[in-house]
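We begin with a single chain expressed as structure tokens, specifically the form predicted on its own.
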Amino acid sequence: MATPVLHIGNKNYSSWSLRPWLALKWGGIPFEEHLIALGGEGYGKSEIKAVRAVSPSGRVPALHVGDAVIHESLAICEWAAEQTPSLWPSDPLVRAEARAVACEMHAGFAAVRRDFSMNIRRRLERMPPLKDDTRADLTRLYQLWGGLRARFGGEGQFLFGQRTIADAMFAPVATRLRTYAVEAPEDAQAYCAAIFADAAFQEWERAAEAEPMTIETAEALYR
């Protein structure tokens, strides 16, 4: 079988591309990279040229395995899984509660991602305004993050010991805070802390911050 191809957009700014590329690096798993520059005609429309040629959503990420198009970051993950069974946790019902987290976050914590939009190179000097839903939003991150590495996490750094799949699902969130200045719990500052320290994660803040700005949107927001 060919090497899988992983088409993802900017690493500046596409946070859905960043899980399942942390999930095949730390399962392991050898593949290609194929970045498409995100912005331009039928950005936000999910009509960009490029990206409708290798995803049938119109948006990246995609992983193509052979003849087949996963096109969907939670799917590629568990992909990922199945050629690496350590990037969720042995025990069943840990299991299952790390799937929980990683679809709460594929589902859930809207006002966070409307608010604090994915810039891995900038940082704010201070933390702006939170509307009441985004305050809501992160007491549950903080609950959930402090839970489950007291319940699961024993001597080590992440969420269940082990880097998990649950782990790439909340990284990009990790870079948000960082990026808006957000005051954050001792306890999950660590967490947050564990996740920058981790060498593929490096990697790809490396590349992030030697794009080219691409998104003028994006960027006004700091100017």
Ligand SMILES: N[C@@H](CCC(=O)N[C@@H](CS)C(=O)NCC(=O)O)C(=O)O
Second form
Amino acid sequence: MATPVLHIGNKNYSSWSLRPWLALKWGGIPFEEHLIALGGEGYGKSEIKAVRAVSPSGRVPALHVGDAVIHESLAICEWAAEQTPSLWPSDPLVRAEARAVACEMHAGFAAVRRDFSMNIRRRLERMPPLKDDTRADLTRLYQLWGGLRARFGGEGQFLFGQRTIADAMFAPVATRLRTYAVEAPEDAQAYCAAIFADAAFQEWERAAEAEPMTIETAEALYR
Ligand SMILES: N[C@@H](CCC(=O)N[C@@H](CS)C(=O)NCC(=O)O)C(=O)O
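Swap state to the form predicted together with the named molecule from the form predicted on its own:
The next block holds the full complex; its first chain is the one shown before.
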């Protein structure tokens, strides 16, 4: 079988692309990547021509495996876990809990996603004023991270001890807390530090920092 190809967006901005990219890397699964610069005509409407050409939803990420096209970040992560089962916890009930929080991230935290769009290389000096729904999202986030690490983290730094898809789903959120100078509790900061220390994350981060293209709507936030 030909090497799978992961079609992704700009590394500085595309949080949905980062998630399955990490899962594939952590799973030791060989893949090629193809980056499509987001922005310009059709952006925000799922109508970028180059994206449409590789993804039926008009959104990245999309993984091409032979003739199959897997779109949706979480579905790609699930495919990765079929190749490398340790991407989920081994205990069935713990695994179910890990899946639940991965789904919660995929479907929820809308206020955090709205107000803190991913911009890996940007740093605000001060946290912007928080809206009530954003504050509620952050409260839930800290409770979720802290609770899982206390119950399942063991000696490790990640949510379930070893790196799992749940961590891949939350990795972009860690960068958002850093970018927007969010005053997070110490244990949440420790979790973010574990993500930032990860070698695969750092590979993506270096590429994000070196990327020349910018997306104006993301840069305009809080300017
Ligand atoms: N639910 C999708 C969301 C994918 C998504 O929104 N991708 C953005 C980039 S991060 C995109 O392709 N945007 C193109 C557009 O808005 O036209 C997933 O989890 O993969």
